[in-house]
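One chain follows as structure tokens, the form predicted alone.
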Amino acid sequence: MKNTLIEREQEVMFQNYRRLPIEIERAIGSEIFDISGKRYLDFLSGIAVNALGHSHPGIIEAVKHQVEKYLHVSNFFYQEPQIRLAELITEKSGYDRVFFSNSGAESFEGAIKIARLWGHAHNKHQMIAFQGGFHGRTYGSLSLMDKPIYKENLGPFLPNMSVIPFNDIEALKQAVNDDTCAVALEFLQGEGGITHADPAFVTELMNLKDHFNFLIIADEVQSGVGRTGSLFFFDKYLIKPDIIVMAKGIGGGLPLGAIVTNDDLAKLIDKGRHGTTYGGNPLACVAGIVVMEELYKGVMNNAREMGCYLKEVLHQMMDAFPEYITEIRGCGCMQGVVLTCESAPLVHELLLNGIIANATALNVLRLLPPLTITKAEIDEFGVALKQSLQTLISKGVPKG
């Protein structure tokens, strides 16, 4: 007889996911406990999900009392979450209309949609984006992403679909033509190890877009909902994209996703052309509700200024360890450590050290704390990375 949930779960359970040893009995703040007790600081934050941290006490009152009225009663009826959350959404981010999924990939399958309709009437069908970025894991994803990891024998996708370098104008200059419909990007890369748009790159995108007329589409399902301490990451170069693709975070821990856009683009969207059973369900936007109300009540300000502190101290250790740090990316609770070396090995010692973090783009130790982390749970995180990368230095782990 298995006894341990390791054991159970390799026996009924796909074996698709790299999981970290631990058994988990109870999270909150921004710790996880497992069924020994032995305390974890979450650095992941169920992948840039859990924007409150766990367990936060507004979600859970907001949940309890939607659990009392109902549980699911599917998008044909009239529901005050789902009407209040777009309000407050439209209201913060400036766009007209909100439609509610349950995760990125179902939001950003949605926007491809809305792209294709306006591409229709346009005589336009190329979509671009850019080697690095992650959309999900659905067909049209895949089609505008490059990791062959996702899509080795998977194809033939989607057609009118080029996946180019990121952040190089000429490459760029190139591809856009009269035929593109569509530019998606991430302007902060998460799988791309939390890569940003160069400012100059970004201009270019948008004198093109000026030039021969299509429409860009922002992923910011992990960079979104103040992670990066605004609510959006391309806030931060003062442009607005023609659709956002969100999800992550703004479910407070539960499943939602959104599209967000403007009036035009929506009607595209008619009766019956598109539909999802679940998304925009109840427990998921009162959760929403809580994310929002939350981020303009000091939570986005802390984000941001905490950011700026686990910089400093990420800079610190790069200053110490030069020879297994290069680069510090990102900002806000979304940050990147470039290694010399493989970021898994950093990533086993700080879970034996009592933190949760995440290798991404092969050498890039990935960030992701709560919004709400603290001055003190940062120092302690500084702690645990200095000893953590002594430990390496001690094994002999090779540098590059």
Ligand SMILES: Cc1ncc(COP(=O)(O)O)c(C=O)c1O
The other form holds:
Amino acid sequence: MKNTLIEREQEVMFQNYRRLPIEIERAIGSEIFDISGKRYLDFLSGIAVNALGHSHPGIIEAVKHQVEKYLHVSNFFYQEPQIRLAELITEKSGYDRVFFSNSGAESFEGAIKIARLWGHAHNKHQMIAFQGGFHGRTYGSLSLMDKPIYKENLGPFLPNMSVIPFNDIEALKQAVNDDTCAVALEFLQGEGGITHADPAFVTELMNLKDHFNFLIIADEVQSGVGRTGSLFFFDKYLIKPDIIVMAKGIGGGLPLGAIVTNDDLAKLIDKGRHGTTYGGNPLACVAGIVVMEELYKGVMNNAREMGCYLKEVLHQMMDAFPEYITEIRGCGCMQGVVLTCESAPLVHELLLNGIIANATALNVLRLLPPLTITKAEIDEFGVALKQSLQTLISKGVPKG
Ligand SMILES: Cc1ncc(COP(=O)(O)O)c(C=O)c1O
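For comparison with the form predicted alone, would you give the structure of this protein in the form predicted together with this ligand?
Below: every chain and molecule of the assembly, starting with the one above.
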């Protein structure tokens, strides 16, 4: 057997991930420890998954309790954890019904199916999504994405799908018509560089919806579950999309996704039409219940308030390093630092300074701390960011 986890992984696993060179030992709150005992501050949260941080005592307790009752019985049976979580999601969101899946892509696929069923009933066939959007790695999701790295040599994709420029009102007006069945979007693009939909663009989208009658699918996989200080990011536009796609944060670290919609659309998925063996697994659902409860006991407020503080710190950094930082995007615990150079070297430098963050859209440093992040931890991050930028400057990392 090889010595290190890194070496062993290289022997036996697909080499498809750009893993950070950290061999994980344990994680608690906002901290991750490697097997040598080195501590990292986690500004990635398992890519927006660990909403309550790592090893949240409430989640541990709930999962332990559930483990002792039953692990899996299948969706042939009625189960308290699923039903309670669906009650919480419908109560807090104002929507009627929930379908549980295991992941973001699986939820997005289900949303496409609902839209297609609705389209059949209304003789509408075309679906539209936006450049820079990310919806998962399955064929339905990929069909509504544009980035070549995800799609090259993988075609053909689903027909009647178009991907148009984001925030481009003219392109939107050109694309939608009577045949439009659904428009799918992340109102705050994560992989696309923490870019939000312009309010004017959203207003136009809603006007076009009124005129042509199509569905809006909101992909809240990354931005949802309180991450930006409200249950969903789209809440900030005071709109109500038809179908919401959830995952990541809702399972608090366990694999869980959800489709949330109204009665009429949920009815289109009649008995046997759609399903999943594991979706709504009771362990994931009990964790989800704790996440939902904690959100409304102050965690969502914390995400909002700490998000404002993080933004202040980032703006100070932008003032101090104007030649490297041009913009701060996003809000709450989903923010992006737009750089004049590639963000990968900064991610590497931050790691050396004990901070885990990630690069997105080439030149954006993406920050996804747990929603439980503290002011002291943000200060610690700020010191490390300053140090990292200074080191890069001293090394002469190219600008622009
Ligand atoms: C907005 C968005 N949608 C969908 C997905 C796909 O989720 P999953 O990886 O759980 O399939 C992701 C994953 O990053 C995402 O950020």
